[in-house]
Each structure stands twice: as C-alpha cells, then as structure tokens.
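To begin, one chain is listed below as structure tokens, in the form predicted alone.
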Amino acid sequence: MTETISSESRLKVYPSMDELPQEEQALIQAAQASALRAYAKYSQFQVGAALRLEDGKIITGNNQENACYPAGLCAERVAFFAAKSQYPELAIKAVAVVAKRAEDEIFRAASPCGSCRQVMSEYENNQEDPIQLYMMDAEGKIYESASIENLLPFKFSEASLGNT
C-alpha cells in the first residue's frame, strides 16, 4: 500500500518594513546595502543578505560572479560562509535576503537557491537553534520564515549519511 506524505512552509507576512521590530528593520537594511555592492557584471542581478549573529553582530555578502559562471558564489553563502570563519562559536539567528536588478530602484523578493538553502540548513542542524528568515518583494511585504527548515523540509544531512 502507498503512502502519502505532505509538507507545509509557513510564512508571516508583514505588510511593509514598518511592521517589523528595529533590529529586523536593520537587518534588511543592511541585506540592502551589501546588494548595491554585489560584483553582478554578468547577470546585473544584484542579491545581498546579512545575518545577525547572537551576539548582535550583523556580518553581510552580496553575490560574486566570476565569467566561468560556476566558480562565482551567492550572497547567502558568503555570508555565512564569513560568519562562520570569523565566529565559528556565534549562532546565527537571522538572515535576510533582498535583490533587484542592477538597473531597477526597487528590491524584490529572492528566494534562497537550493544550495544556499543546504548551506543554511547545515549550520541551523549545527546549531540546534532556528535561524528566521527575511525577504521582501517588490511591493514592500516582508516575508518571515520562523526556520530555514521552511524552506528545505526534506534536507540532506548528517542523519542521512548514516552518522547519527
């Protein structure tokens, strides 16, 4: 006999940057502000993200392009690729993520890539503690996911390698 198995995400949604407590205002701020630093010459899609570490700090990344496409890497991953192998003993406990193209005034929403998204649910599995995300779209609405597990519900991880 089959079985059926479903998964649901669940988001909040804010109506605009206003709603949202000061420190996640600063956050997608400073997501913003790394965006408009993004090395994009090839797509002109600039993408920026910060992560709040538990101690306050706010450590960004914005996308590196390279023209052997692959070697370039996404904002989400040098971001907490820098966090981690700046304080590897901080929790992250928020990322935010924002993008636009190069020539528009007006962020949108940018969903993590796949990768990205296993990057994310590595160190939120190491930490034992969530990690909230934060994206806006186009209108001005902020998208809250209270875990990275929203947003990858069947991850790969240490369990599936027979290690635990």
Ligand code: THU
Given for the second form:
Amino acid sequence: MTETISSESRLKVYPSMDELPQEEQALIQAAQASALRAYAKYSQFQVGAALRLEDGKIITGNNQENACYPAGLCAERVAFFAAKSQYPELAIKAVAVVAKRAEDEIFRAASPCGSCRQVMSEYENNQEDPIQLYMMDAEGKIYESASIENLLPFKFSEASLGNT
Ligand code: THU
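Alright, leaving the form predicted alone aside, put up the form predicted in complex with tetrahydrodeoxyuridine (THU).
Now the full complex is given, and it begins with the chain already shown.
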C-alpha cells in the first residue's frame, strides 16, 4: 500500500506595488537599486535582494559573479550573509528579490534558487517570526510568500541532523 503526501506553496498576488504598505514598497525599491549595482559580468542577469531587520534596518545584496563561475554568489545569499554577519542577534522580517537582464529596462519575475531558499530557511528556523518574501514580475505584479518554509516544502534542517 502506498499513500501520497503533498505540499502546496501559496502566494498572495498584488496587482501592483501601490497596494503594498509603504515599508514593503521601500524594500522592493531597495532591491531594485541593488540589482543595478550587481556584478553580473558573465550572465548579464542582475539580481537584487533587500531585507528588513526587526529594528527597521535595510540590508541589500546583489549577485557577485566570477570568471570561475561556481565561485560567484546569488544576491539573496550576499544579503543574508551580510545581515547575519553584522547583526546576528536581529531577526529578519521580510526580503524582496528582483531581477532584470542588463539590456532590459524592466524587471522580470525571478524566484529564489534552491540554495538560497535553503540558506534563508536556516535563519528563519532560528527566529520566532517567519520571513516574508516579495517578488515582482514584468507586469509589476507583486507575489508575497508568508514564509520561506512556504517555498521549501520537505526541507532539510537542523532537525534532520537528529542531534537537537
Ligand atoms: N541568481 C541570483 O542572484 N539569485 C537567484 O536566486 C538565482 C540566480 C544569479 C546567479 C547568477 O549570477 C545569475 O543570477 C544567473 O544565474
């Protein structure tokens, strides 16, 4: 006998940024500004991430590429590692992720890669509140995930190690 278990990711979709509270709009704008500073020499794909800490500080990051391709790092991990290396005691409330091709004017839909979900999940597991995640598509619609866990079903975590 087999059974099927399933997990569903749910995203709330806002027709435009104007529908969001001011502080989330500011977060997305910070992510956009950061994307424009990306070092994306090889892919020409600029990604920006901006996260808000519990005290209101905004920390940004963008993708940093390398001639030795795998040595580069995604925008989300640059931002999360920057935040946690400077403010390890402050919880992360929300993160916005945006992307664009260097030759384009407009931002396009981009969802965090699996490795970045894993890294964000690690920090979410160590704080009380979930981390809200915002993404934007080419039409300017905003996608809100209530947590990182929502984007990482059947996750691997500290608990999986069996030593907690
Ligand atoms: N990239 C990110 O910065 N974040 C992601 O979640 C996916 C991909 C970067 C890595 C690389 O510099 C470029 O986008 C193309 O994959």
